[in-house]
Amino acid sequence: MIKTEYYKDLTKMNTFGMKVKARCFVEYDSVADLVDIEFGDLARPVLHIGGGSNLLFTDDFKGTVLHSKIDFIEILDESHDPQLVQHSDRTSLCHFDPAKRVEKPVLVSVGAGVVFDDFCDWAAKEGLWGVENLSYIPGEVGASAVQNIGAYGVEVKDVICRVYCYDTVEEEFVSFGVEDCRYGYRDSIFKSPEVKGRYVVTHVVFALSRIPQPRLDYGHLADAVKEAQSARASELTPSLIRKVIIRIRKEKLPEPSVMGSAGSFFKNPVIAHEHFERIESAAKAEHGADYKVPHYDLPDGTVKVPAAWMIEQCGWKGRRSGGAAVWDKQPLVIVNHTGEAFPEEIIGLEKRIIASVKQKFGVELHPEVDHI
């Protein structure tokens, strides 16, 4: 079915709780309905949302917002489809050592509507490793697709095997593998300028594991891991390190129905690795000579430094600004703290952040979220 509304409140659509209105809104229910669609006659621009989890609203949306809700968790037989077999059998996706490899991938088909963190509770329950380190992340699958959602070391991109859309331009379906995806840090081909907008994502072809793959290795991850293994005299499980997740996410982010917000708002920065000297440096100074800055060796030699502890560094862990504030748990997310902040309360804020942080560090930060 499809359901196409106008003037469209979108308070609840997304997870900032902006108070913004929405020209021309359609959900459809499945991919049949998605082709009945005359895309070329919808009010223009058309955005296509999946969950709002990922958006900064900045005024009334002037064209036509799309939403899926194709609901559907399958266990494929990859032998139907050899596009699956072509690209089911690296190793390196799902980060399977080949000396202990036994069996191959469990590949899992996913609707484009369905919540990611329902997948994510869904596979636990199943046994089934890969994506239990991205539980908890608000949004849709084919909406992870297309940003490239990560957490505590892994990215989805790890995780997919094939990303099926329809090509609103052909009026054909077609399908990526993870490779044409071009994913990049929180980007993939479907953010590029030149292809934006044209590809709907229908469903995502996951590579899950029964063989344990945990992740371990960001953070204290292994420390709160074991230490919910040793209390609960337990093995390691998909569940367990999902449920380690979502307990380290609650206490550090707030809730989108009790504060909106969109998660996190800022790229964590790479940059070289004399650069990162010369901060390190005058951290030592600053705080003394045991000081550590927390930071990521890439294997480029670039090195990734939290953006959270350069904004807390200048102090604005904390600080409020009319209705929008930095959340005083994590630096790096942004807060609609009075439940109506306008959205120029939250670009004026996150423009400040920005310049502080550039005047201390040289670093130049850019915003995880899309303006739009």
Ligand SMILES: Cc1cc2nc3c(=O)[nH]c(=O)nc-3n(C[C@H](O)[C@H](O)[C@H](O)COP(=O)(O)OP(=O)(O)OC[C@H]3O[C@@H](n4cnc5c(N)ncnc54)[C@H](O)[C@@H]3O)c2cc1C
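Numbering follows the first chain given and starts at 1. Note that the rigid core is defined as the largest set of C-alphas that superpose within 1.5 Å between two forms. Everything quoted here is computed from the prediction, not taken from an experiment. First, how it differs from the form predicted together with the ligand.
For residue 143, a C-alpha deviation below 2 angstroms is recorded between these two forms after rigid-core alignment. A displacement of less than 2 angstroms separates the C-alpha positions of residue 179 between these two forms, with the rigid core held in common. In this overlay on the rigid core, residue 293 has a C-alpha that sits 2 Å or more away from its partner position between these two forms.
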The other form holds:
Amino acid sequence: MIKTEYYKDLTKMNTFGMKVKARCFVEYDSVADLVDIEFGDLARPVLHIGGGSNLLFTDDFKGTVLHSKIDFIEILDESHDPQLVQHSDRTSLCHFDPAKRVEKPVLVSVGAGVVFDDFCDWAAKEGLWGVENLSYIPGEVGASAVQNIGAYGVEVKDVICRVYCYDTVEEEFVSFGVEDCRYGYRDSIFKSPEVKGRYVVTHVVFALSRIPQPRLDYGHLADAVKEAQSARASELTPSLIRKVIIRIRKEKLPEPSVMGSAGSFFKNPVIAHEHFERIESAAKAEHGADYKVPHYDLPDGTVKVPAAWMIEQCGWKGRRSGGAAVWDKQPLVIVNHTGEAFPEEIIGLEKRIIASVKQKFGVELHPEVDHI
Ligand SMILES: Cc1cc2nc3c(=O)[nH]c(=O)nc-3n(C[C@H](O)[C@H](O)[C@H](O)COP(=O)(O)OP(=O)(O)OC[C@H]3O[C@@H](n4cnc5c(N)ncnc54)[C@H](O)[C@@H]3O)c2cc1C
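Mind giving me the form predicted together with the ligand, seeing as the form predicted alone was just shown?
Everything in the complex follows now, all chains and molecules, and the chain you saw is the first one.
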């Protein structure tokens, strides 16, 4: 079924809770419905959204907002020839790369409209390993493949086999092997300016595994999991790791249903090593010789510095500006503090943070959140 609405209120369809409307809103249930949509006739621009958890609507949307409700989760038959996967609802056959990265993979096909955390929950209950560290990230499966979501040392590209899409320009189905997706940090070919908006993700095939493969080498995750294991006298399972991660995330991040946000607002900047040394010596002069600036040395000699640290050093943590505020437990997150914030208030705060980080550290922060 295809549902079309005009002047649709999007307040509940973006986790920032911006009170905006879309001139036209089209929601479809299946791949067959998607091909029935006359893309040429839609009011422009066209924006496909998922859960709206990485978007900041800066105004009413003048074109068409599309949303998928394709919501199946299906384990592909073990007898299935992994080289070929028949596209659901379609006759075209798409070549499939065997999952090379996972021992004895269990291939799972998931519709783009499935809430990503529902998929994580399903996988944990099935005893399947691979997505437990990505638990509780807001949003839907289609967007996860666009964004290359990541958390606790895992990126979704680590478990993606193939991304199936509808090409709205050529009006045909295409599929991308994981290497074709050009995945980077929260980045993919689907976000590149040349093709942005062209491909609608219909479903994604993941390679999960029944063989335990915990990834606990991030921060204090191993300690937290060990503690939970002994408290519950439990085995190490995807469900246990999922529970621990959900608990940690709830402590740190605002719950979208309670406090609007789009998660991390800024990207972590990557700077030259000499630039980092200047920042570090200034920080030692300010805080004492033993002070350590958090950072990650990258293989090419550059240094990634947490934007959250810079924002906090500029005194922004917990500060409010109209309806917008910097989250007091994680300064990388800007929140709709009152629930009534206007886009201009969020953007005003964003600009002031960028300016003060630039002034103090000589570093330009860039938003991770897509401004629409
Ligand atoms: C509290 C909070 C915590 C967060 N924590 C994390 C985290 O730990 N790690 C992380 O990586 N992200 C995190 N995020 C960001 C966000 O959850 C992810 O970016 C998520 O993948 C966005 O999914 P969505 O369905 O909401 O997509 P949207 O925000 O609606 O869209 C994101 C992009 O995907 C495109 N898109 C959506 N659906 C489709 C489709 N079917 N076909 C083609 N393109 C599509 C959109 O056009 C847009 O470009 C967090 C956000 C919040 C609010």
